[in-house]
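Taking the form predicted on its own, here's one chain by itself in structure tokens.
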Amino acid sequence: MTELLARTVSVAKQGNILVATVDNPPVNALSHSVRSGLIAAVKALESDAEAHAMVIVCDGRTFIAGADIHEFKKPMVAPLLGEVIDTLDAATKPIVAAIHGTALGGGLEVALACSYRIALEGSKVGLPEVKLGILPGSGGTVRLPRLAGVEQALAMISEGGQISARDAQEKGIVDEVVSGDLKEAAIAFTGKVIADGARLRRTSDLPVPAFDAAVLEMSRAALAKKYKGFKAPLVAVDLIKMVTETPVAEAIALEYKTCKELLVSPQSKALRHIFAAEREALKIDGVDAGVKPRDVKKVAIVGPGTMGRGIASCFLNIGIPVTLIGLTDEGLASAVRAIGKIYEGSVKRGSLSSEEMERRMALLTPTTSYDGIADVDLVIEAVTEDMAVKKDVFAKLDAVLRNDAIVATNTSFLDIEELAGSSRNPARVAGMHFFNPANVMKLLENVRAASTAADVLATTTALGKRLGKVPVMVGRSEGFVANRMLSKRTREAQFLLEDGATPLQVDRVLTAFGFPIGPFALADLAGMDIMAAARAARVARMSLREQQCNIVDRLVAAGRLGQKSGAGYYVYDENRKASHDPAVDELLEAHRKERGFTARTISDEEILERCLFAMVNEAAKILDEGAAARPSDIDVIWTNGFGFPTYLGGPMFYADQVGLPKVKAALDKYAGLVGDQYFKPAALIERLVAEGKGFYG
């Protein structure tokens, strides 16, 4: 055995048990030293006359937790996953897998081949193949519902969830549940089955068990609303299905090449970007990987409005207690019944406990003074977007605070450096911007300042993991990054109204392309009088037909509020159910008519392009600018922020494909068509595209 092998997969002998260890950080994944130690440490259980049967065991902090990822960039090399299977499912001795932490993908896939497993409590088990656009290709369709039914099996390929130990337990999947020490149990486990005559249990030999077939079309149908767009979580459906009716070695064939073809699909290839750039994101340009974050036990928020309360019930969630600060009592008692109803709805739901709710709302203190938190490690404020209002916070918390207590502002445009520059210590000043509603979205867009110290940075990161977030670190931007570039997509969605376009085209159009929501319905949806607001906050400094296309205005002063007011640019029913309403069309053709403008026909291939490159040229000024580090944190920040589909990449992955000088040549002729300014390329893209690359190379 090699050097390498024998690092990665070692095999001991105890009694007549041989133990294989896989030892490859951090996660033991299948890469080929990992894949060439599990056969050769068959092959050593094989040629043992002594040993009657064969314990698999990881190193670490989990059992195998899926394939390589950096291998799917190059050709494999042999021996590949299915030859580890069919020689686990070939052995003549019983082997068992010991799992913990989590089996994943491969991971699982190896396990399944195994005669038994046995699962430390707490770990869990998943085929989550289907997040990267893939299958299972090794067995795992195949071995699956022959353990746990078609319709379990069904589920966790289709969705690529996990599930606990004692949840893989009932479905079949683990034979038995342990606690303490996993070797130890595992060893004790294969005594017994040696003990019991060392029978064989290939997973291959069983039947699958019968089935509804209408399950199979029942989940397609909800899937296909689910999962909108995505390719393989159908494919799972047609893959099941085959397995039911094929035997094993054609099936798991057949599953192989199904697998092989999805793999160098496009959405597979967007997908993988996105997994691989949401780690890369974790990495803080300029920061060095050993600067540790500081230990946050205790919050206080400023700001009991809507961004406040959702903020305030992220860190409840974790259990990190809340000081939340309000200029009133009545406004504080608002805000302490709406966390309320937030947990009452999770309680109601079932996926939250009456006793954990009480727990989590114990951890609230409203109060209307600045005193009582000089103790707290973190204040995030998310009060009024208003440069003096801020500052006067920032006032009032460096008066109270200790002087290593991080100052984190949520705004959402507001000059980051200006509000640093408030504070008598602007190194412990960050941005954490939440997106609405806090207790529900991914995004954390978190905000650099130039004086933000290392560890300041380090630990915003580390806490939005905590949160449950997706955190990307991002610099000095109006808008920063997410909202800079949504402003120009409201913008062209604006301009293509007076154009001539209507509101329920361009959301056709967006929704078409994979959007969950189209711009004019998510605008009713926020309210039109949050629209507008917005708008004002911002005009100044707009451009003069920005600042002219005052369509939102004048739905506000028709009363057209949104759903709220049951109508906005649709009309809604009692059931907020939209409809087309001939007023907006009046009111468009008035605010055409005042403006000089001649309605005209738009093409589906214009609204896009307007909306979506008009996004990309923004984004190659902001990676100009150094307000962004990489491509792909833009498009975490999308897809996690607003809705790009995944399975597309994000829109600088988007952009690549399209090919960068397409991009430039469409920005052109937007130029000539709605104005320079608003299309001109920008430098970045005139150099790729001069160099003959793109935004990844």
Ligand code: 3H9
Given for the second form:
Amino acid sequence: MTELLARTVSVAKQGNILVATVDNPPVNALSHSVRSGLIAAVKALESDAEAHAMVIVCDGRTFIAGADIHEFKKPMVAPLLGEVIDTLDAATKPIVAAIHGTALGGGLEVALACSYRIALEGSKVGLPEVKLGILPGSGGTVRLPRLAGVEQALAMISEGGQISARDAQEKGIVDEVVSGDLKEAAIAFTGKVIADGARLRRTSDLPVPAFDAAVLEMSRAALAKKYKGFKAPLVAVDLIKMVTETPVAEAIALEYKTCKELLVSPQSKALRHIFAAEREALKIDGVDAGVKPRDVKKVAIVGPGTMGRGIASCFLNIGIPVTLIGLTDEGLASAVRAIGKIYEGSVKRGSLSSEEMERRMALLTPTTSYDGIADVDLVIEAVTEDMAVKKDVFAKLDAVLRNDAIVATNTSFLDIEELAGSSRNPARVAGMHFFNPANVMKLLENVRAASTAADVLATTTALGKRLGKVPVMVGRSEGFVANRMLSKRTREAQFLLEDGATPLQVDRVLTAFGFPIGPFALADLAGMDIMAAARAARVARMSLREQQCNIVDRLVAAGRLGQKSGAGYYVYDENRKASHDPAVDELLEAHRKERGFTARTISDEEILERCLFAMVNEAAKILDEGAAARPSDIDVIWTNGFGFPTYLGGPMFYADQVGLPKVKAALDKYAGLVGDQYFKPAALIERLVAEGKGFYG
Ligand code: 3H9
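Since the structure above is the form predicted on its own, I would like to see how the form predicted in complex with the ligand looks, so please show that one next.
Full complex below, order starting with the chain above.
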């Protein structure tokens, strides 16, 4: 008979085994009722003389995926997770955690406090708290090192990765990996435990295995480099060190204190904001959550250039066959070679087997003809950024595609409405704006036209997730959201050079803020010819000052194409290490002279404010126009697209932390200094400040 102990936890007897089932969709997070239910389940086990052991199993898609993130914002209500863990740990009969899906954070802590853990093949375990700017707070840092060793535990806790059940078994975290029916396997396993004398195995009773102390310091240095700016990974090293030197009860108390302190830190607030924002971005404004995406089993990509190749490999990676359409056999052959090279690199690094590479390459069909794509479900065109060329492709596609096939454009700035309007079936047209390199970059700006069918929008979103991207739906707007905002930062970075700053100063300020690379080092990496071409495409729509701010063209004329020519904004040595180049000072001074600017000393504060607030101001206009549905979508775009530090939560979240009145005051100041047309506060900012609100209320 099943007995409900709490809204989300029930128990039922199977012979002499009590089976506790957690059912708290969507991910069985440790909400209040799960915590109370688990404590009640242990009590039920203890008070039932006929029950010799207990299994904890979860309904739905996963084992407990952690503490309930939604409860983090409110005062916690007892029983806290620590009490649940203590109760499990103190149980006098063995408890077996039966893991499927993902046992994460508090979920793994629950499992670690049990005597035994069995896991379904394909399931994963991890302590991902660091990704939310916190650290395990209920014994994870104390128990994991005792099972898996200090080095392994540190790696998992400081980076927050997940490992497979098999890997976890090898490392001593999981006792058995099973396939088939997990509950049945767990009951059989528990039966054996009982037959063997129902031995308890408290992880907290185990000693910390011996380890090399130097490893901790080496990890600290490596983490500081890899996670520059992030606080929690370094605190993880201190915490693990403490655990190795402190008795269990004291270590658990110190761990909880650390977790609580981190929870109220600005970094954790920002990281939790991004976690929620990425999930919110999957909800398409105005499209019912019940709208079903279309099935995408086969795709075609038109245009075998840099973008087309990268996009093709994204689909091949997830086993979707790709027909790649090009103009010439030579162009296609070179694309196939380039895609092969991407995989060869992965094979060399050991992240891909050569069999898998062959499987992926076999899914690729290069062709110069549109004839063979009548059965594809989706076409992405990635041809030249020219409206006429794209319309021609659309007409060819209209002639051969099924009526329900989707046509997506990878345009980065052309008018989506005009493109959709040129199709015989505008409802099937949408944008899928991948970023270069498409096989690497996480951000996918999906674009909606007024005519796009709801299920087409649902399909591009679902597909983005399937491809392992972070998809965000945006609307009509030149440059959409990411590049439109970037163009304002680029403009200010250029103007700052005219005003007297150096490339090094601007890059230093922005990297100190947290961007992985400054705009000038990035331009050198991309190539000045590419930057000049991008500028040429937009120059007609630029202000006079921007048109005349042609530093990029001057660099190209001087043969300074960036890293590839050994010099751009910087000069590069044979190891591609950049240094300041007095020749660039001269070039800039000549430019200023010609344009009538006198160099002045520019403060770091001015650089940061002009670069960031120009973007925030543009974002406010984008929001008002409805080209982005919510400020959080913009934060997702910038953290995933251009390396805006996640621990600052994205530009909109950051602006709210600074305070919109302060942002507006700075905009007013720069409107006076640089020009009204560049810094006049957006109407939305004016409104929010007048109402005493921020972007987030
Ligand atoms: C912790 O445990 C701290 C403790 O050590 C100590 C405390 C003292 N809570 O990602 P999805 C929701 S910290 C509440 O799209 P997937 C999510 O918002 C926690 N809700 O699915 C979404 O809702 P909606 C450590 C959660 O299949 C829905 O579930 N744990 C939580 O792609 C589906 O999510 C973590 O950090 C949660 N913990 O991936 C795990 N997690 O549909 C974080 C998710 O309304 N979670 N939701 O937008 C994940 O990594 C993924 O969600 C997971 C599923 C892999 C579980």
